[in-house]
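In structure tokens, the next block holds one chain alone, the form predicted on its own.
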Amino acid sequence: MSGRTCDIAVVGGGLSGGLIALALARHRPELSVRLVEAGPAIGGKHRWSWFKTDLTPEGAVLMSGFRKAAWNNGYAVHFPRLKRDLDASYLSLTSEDFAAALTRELADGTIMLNREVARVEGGAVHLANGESVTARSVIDCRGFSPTQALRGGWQVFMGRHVRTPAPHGIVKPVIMDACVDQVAPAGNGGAYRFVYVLPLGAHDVFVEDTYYADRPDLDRSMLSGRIDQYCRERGLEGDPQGFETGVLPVITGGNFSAFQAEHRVQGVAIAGGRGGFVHPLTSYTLPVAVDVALAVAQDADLPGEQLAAKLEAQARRHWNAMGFYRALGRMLFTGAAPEERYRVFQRFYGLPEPLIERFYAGQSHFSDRARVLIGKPPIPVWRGAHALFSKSPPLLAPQSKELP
């Protein structure tokens, strides 16, 4: 290693960084890797979910070592004028199980916790405590950062794990329950609201209140109260076992070249949300993160500058491939009145199931795109046409209101 600390240094122990480290351990175990995380644990406090059809066979193998919840009996969606059961298998992974698997599978000394990063450069990660990690290649996976270069809205959510005293009776996930009040929390402008429900066991259920909101403010007190109300109305009251919150970008447009230039550091590869590797409309990241991790492992011998160029080019291809979904996002945020946005999803979930599966995987065919756009529209035609050429606000930093 020519006196270096390691062959590859991965900065950020979230989903993308963790999966890259895992893929390297699986496919290139002879390489020395460091996974540098600022927090006290890998993965933070999150839950990642995906459909079985989102992953390639190689991707499914990479995810096979994680303990996860799986529902092979399909899932459901609930809207005022549509209730439907769909067949695709659904899976969900907690950050605790993510961290446990990485701790078990990665070589001793790979994971470096509580290491705040001061600066990255080609060949080195400089820590706030004055130490440095030197490497042939550095990969920055520290997550999406607010930007003027990209435009869109936000997915704002709070989830709570509840343990009910009696069996709750829910047998499959409800991915979207939009039969709820569509009024957004104060400060968020307009929003499409739905509740996401995962049955984790006979007495355990995860309930998440989610908003496709114009602004990124996260009011924990209000969202917690709305979860209380939802649980009361549906007989899901019980003992809280934990909660999580999040604010994710819903990207509807912008200048991707400028976005890349904002984050570019000579010789440093960029992955995860920081590199633009997200589904712009659903905000799903796991399938894309899996693909990027496998791509890194495939070319793990590349010098830092070449690996950086490879991932930057892959990010540009991903951006170009996601144009259809960004256009749908503009129709959602600009074309539909806030209280009517649920109609967009209500109509979408009435379409053929293979189309829905390809949509979530980011692999919609030309015929799928035509089918989504043709027919009786859920919003006025003139508003939809206007939305396609509109500009959403820039994706700037969220504000957070804490629980009292």
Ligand SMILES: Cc1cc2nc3c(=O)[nH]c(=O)nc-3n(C[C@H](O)[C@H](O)[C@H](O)COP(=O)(O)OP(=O)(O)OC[C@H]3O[C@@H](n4cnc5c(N)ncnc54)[C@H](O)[C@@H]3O)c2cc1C
Contents of the next structure:
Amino acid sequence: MSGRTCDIAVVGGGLSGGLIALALARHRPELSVRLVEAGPAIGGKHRWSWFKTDLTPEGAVLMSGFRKAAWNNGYAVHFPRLKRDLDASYLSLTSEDFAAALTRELADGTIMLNREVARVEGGAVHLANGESVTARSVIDCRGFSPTQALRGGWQVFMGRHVRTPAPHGIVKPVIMDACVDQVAPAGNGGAYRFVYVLPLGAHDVFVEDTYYADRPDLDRSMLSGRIDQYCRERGLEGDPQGFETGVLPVITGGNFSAFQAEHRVQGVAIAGGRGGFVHPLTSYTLPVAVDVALAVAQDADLPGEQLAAKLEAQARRHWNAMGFYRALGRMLFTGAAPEERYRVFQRFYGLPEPLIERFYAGQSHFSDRARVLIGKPPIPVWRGAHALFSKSPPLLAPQSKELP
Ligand SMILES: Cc1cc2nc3c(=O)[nH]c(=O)nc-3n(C[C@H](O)[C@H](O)[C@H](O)COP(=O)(O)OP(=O)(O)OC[C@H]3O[C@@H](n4cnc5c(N)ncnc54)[C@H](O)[C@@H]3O)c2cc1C
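Moving from the form predicted on its own to the form predicted together with the ligand:
Expanding to the full complex; the earlier chain stays at the top.
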């Protein structure tokens, strides 16, 4: 290691950084790694969910060591004119369980908590407290940051874990219940709203109210009130066990080269949301973070410069592959009136299940794309065509991620 602190320094112990450290520990245990996190815990405080079909077999093995909730009896979606049960298995992992597994699996001394990074450069990470970590390769996973270069809207949500006094009787996740009021929150330009329901146990249920909005305003009391109302109407009242909020970018376009240039530091590789490794429409990153972690482990011997170039090229390929989902996002935000946006999803969920699985995995075939865009469009053709070429505002507001 020639006087360096470690072989690989990973900056940011969130989803992407944590998975990279895990993949290195599994596939290259002889390498010394540091996972440098500003916060008091790895992974923040929320839950990540995904479909079993989102992951490759290698990806599923990487995720196998985590304690997680799994529903092998499929999931449901509810729309005013469509109620459907689908077969794909669904999984969900809390950041507490993420942190516990990493603490167990990573070599002693790998995880460095409460260390805010002030600056990164090729071969070194400089902490706010004046210390430095030197490394052959540095990987920056500090999360998505606001940008002029990308355009779009926002997915805004609050989730609450409720313990009900009597068994709630829900047997499978309801990924989207759009049979709720679609009126936009006061002052926000418009929204597609749905509720997400995860039965965590006979008495435990997670209820999340989400809207796709033009602006990133997180109205906590409005969201909390909506969850109260939903729980009241569905007999899900009980003791709150915790909650999470999120404001995630929905990317509908922009200049990806300019986005990469904004974050590029000579010799530093970038992964996670900061590197653009997101599903532009669902805002989810777990499947792509798993792939990137495995790719890093495979090329862990590359010098920092080469690893940086490799991940930049992988991010550009990902951007190019995601063009269809950005176009759908434009249709959602600019093609449909806010109270009509649910129709885009209602029609989508009426399509064949393999197509839906490929959509979530970000692997839609050409024929899937045609099927989603043509046929009986849920919004007027002229508006849809206009939307495909229109521009959304820049993604300038900060991503919000808070819990008590
Ligand atoms: C409430 C919520 C629910 C979500 N649910 C899902 C889901 O179900 N499925 C899914 O795929 N995605 C989900 N997402 C999105 C997903 O969490 C993010 O896309 C993902 O966490 C991005 O991973 P990342 O590693 O790039 O960033 P993050 O996970 O945000 O990690 C970045 C890390 O870097 C650290 N950091 C930042 N600055 C510094 C610094 N200067 N020094 C040191 N450390 C620093 C942060 O503290 C943080 O731990 C959800 C997001 C939220 C907020």
